[in-house]
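The chain below stands alone and is given in structure tokens; this is the form predicted on its own.
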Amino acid sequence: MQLDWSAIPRAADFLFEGFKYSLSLTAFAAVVGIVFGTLLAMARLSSIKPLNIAASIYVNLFRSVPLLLVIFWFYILVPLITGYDVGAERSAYVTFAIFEAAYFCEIMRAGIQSIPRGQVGAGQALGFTYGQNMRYVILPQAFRNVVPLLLTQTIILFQDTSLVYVVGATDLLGAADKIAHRDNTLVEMYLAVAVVYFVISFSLSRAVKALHARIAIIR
């Protein structure tokens, strides 16, 4: 079998596209998802009955079925209710936000809840409310607390934004898919793109471990 190496430098600049759409959606979702997901895990652990069951639904709803499944109705299903074709690329963002909210609502849930109830109990008798409670009492150091479990689940969503090209989004696996299937040159690119998820995925992960080991040195 022939192989030509020389169809990925070729390809760099498109590739460069790609991979840069896989990051801004990667950032994207990790930051809404962040965010939404601190408030619903402040929902899920709320003393307000209909709050937390309506919380509890949402992240079960999402933890419960495949990433997948959820791309495919979002990419569908707006356009028939709404009228609007959102498109491809513009869609993801939204899928990848309000799905890996779930999941990071979870691991702020576990942060919240390692704080000691006794901090909870001296920021009420400084008479904090509940929401400068949770603003400098709280989250803080809840945020510390999982600061490497965020970083491990962005990993996880940054390869996950590769199943956004069965919609037709162009990914880093999505431009490297449309080269490969033009150019008949199918081992060369997806053994490019495999390299850069290992190099990337792999260096990543020794830093959260690195990160890891330093945060438990200074507690």
Contents of the next structure:
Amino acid sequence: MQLDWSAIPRAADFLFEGFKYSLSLTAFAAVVGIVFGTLLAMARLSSIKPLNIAASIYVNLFRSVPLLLVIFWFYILVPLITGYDVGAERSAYVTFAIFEAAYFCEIMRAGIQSIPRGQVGAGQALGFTYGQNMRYVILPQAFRNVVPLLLTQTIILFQDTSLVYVVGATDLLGAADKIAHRDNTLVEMYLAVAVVYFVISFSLSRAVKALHARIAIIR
Amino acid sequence: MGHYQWNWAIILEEVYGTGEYYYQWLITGLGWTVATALSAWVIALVLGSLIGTARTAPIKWLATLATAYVELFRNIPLIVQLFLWFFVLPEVVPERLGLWMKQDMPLPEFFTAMIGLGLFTAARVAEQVRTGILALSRGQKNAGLALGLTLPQTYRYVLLPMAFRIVIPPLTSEFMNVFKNSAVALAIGLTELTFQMRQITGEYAPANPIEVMTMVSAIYLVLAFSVNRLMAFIERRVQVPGYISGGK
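Form predicted in complex with its partner chain, following the form predicted on its own:
Full assembly next; the chain just shown is listed first.
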């Protein structure tokens, strides 16, 4: 068959718009997800029972259902609750931040649990309150221990943003799909999208590996 | 939200103008979800074990090939992979084969989803199996070789039986992922559970999306929990005495 590769430069502007949306969705979900996930992790490790249980339910719920289902939940629920038609692009920000928080929570929990108990005692002995202890002693170390895991999860998140295609959002895949159907260039567009995702995810995961080797704490 | 008309019995009602009931649609969806996930899991386990083992083999070209497979399938989103199998592959293979795939192949959505999801998951299983093999002490392999076993025999009788037991917990997660990821097949038109939910809440019961979404989510929770229990049972049955995970 004849492939028309010039279809890609012709569509470059629109594809780039979609790509920028994919990136901003990834960045937003990663930042909000890590902050919210850290709070959830502290709740899961807390000795306050109701807090602990609520956080566990939250995390286990989101880890047991498909992301795609959650995308539909919020796509349908956000307009129902707010009364506004917020659109696929904006509802996806909410979806990903809330969903990814559950995954980042588990990473942060592992990080916090990897800190020797003596560190907590040392902070307390210095007269730190719980909040100060977390902020100055535990979290900086926990964070450093799990930076590679957080980055790896962010690469997975970047790939998963392609799922917003199913609610019609114009991410990289959505943009390519729209052009592909307009110009009948399915093969060229889908292959191009695959190459873009591969090159970015592959190079980033290589970079994370190199970083991991550098920052690993030797005990 | 104030005017939402709750109706949990929606599930028992007839789908307007079809002679079928909503619960029948959900059951059909569940059937495709389970069929796709289980068959993809079989592919993933077999292929993933081979590739994971190959990555640890002292045969350079084989290890490189296996690594290339893992990197390729891990770094492209699943939905894009399914599109490649479903829309792109028939266009780039020889014309007669492509025509057959487009026109005569039975259950095209199901087989594409099964193979696509299977190959995707195989890359992830391969990583777990490889980690399991590398976690064994070097002495195990040397001991096998010193006994006069060939390298394949060492893998078969010494390394793999241990490695597989070690990686049951991460494999449990992958098994659960396969069920969750099967939802992505709705993008190529497989009428699995999430597809049916979308169909019902979108076109047929737009007034009661919350009830339908809640039920579908509950079904996924039950699936995830069942897989988890099944794997915990297997883990207990095959535990190795003397290892931390194996109790006494």
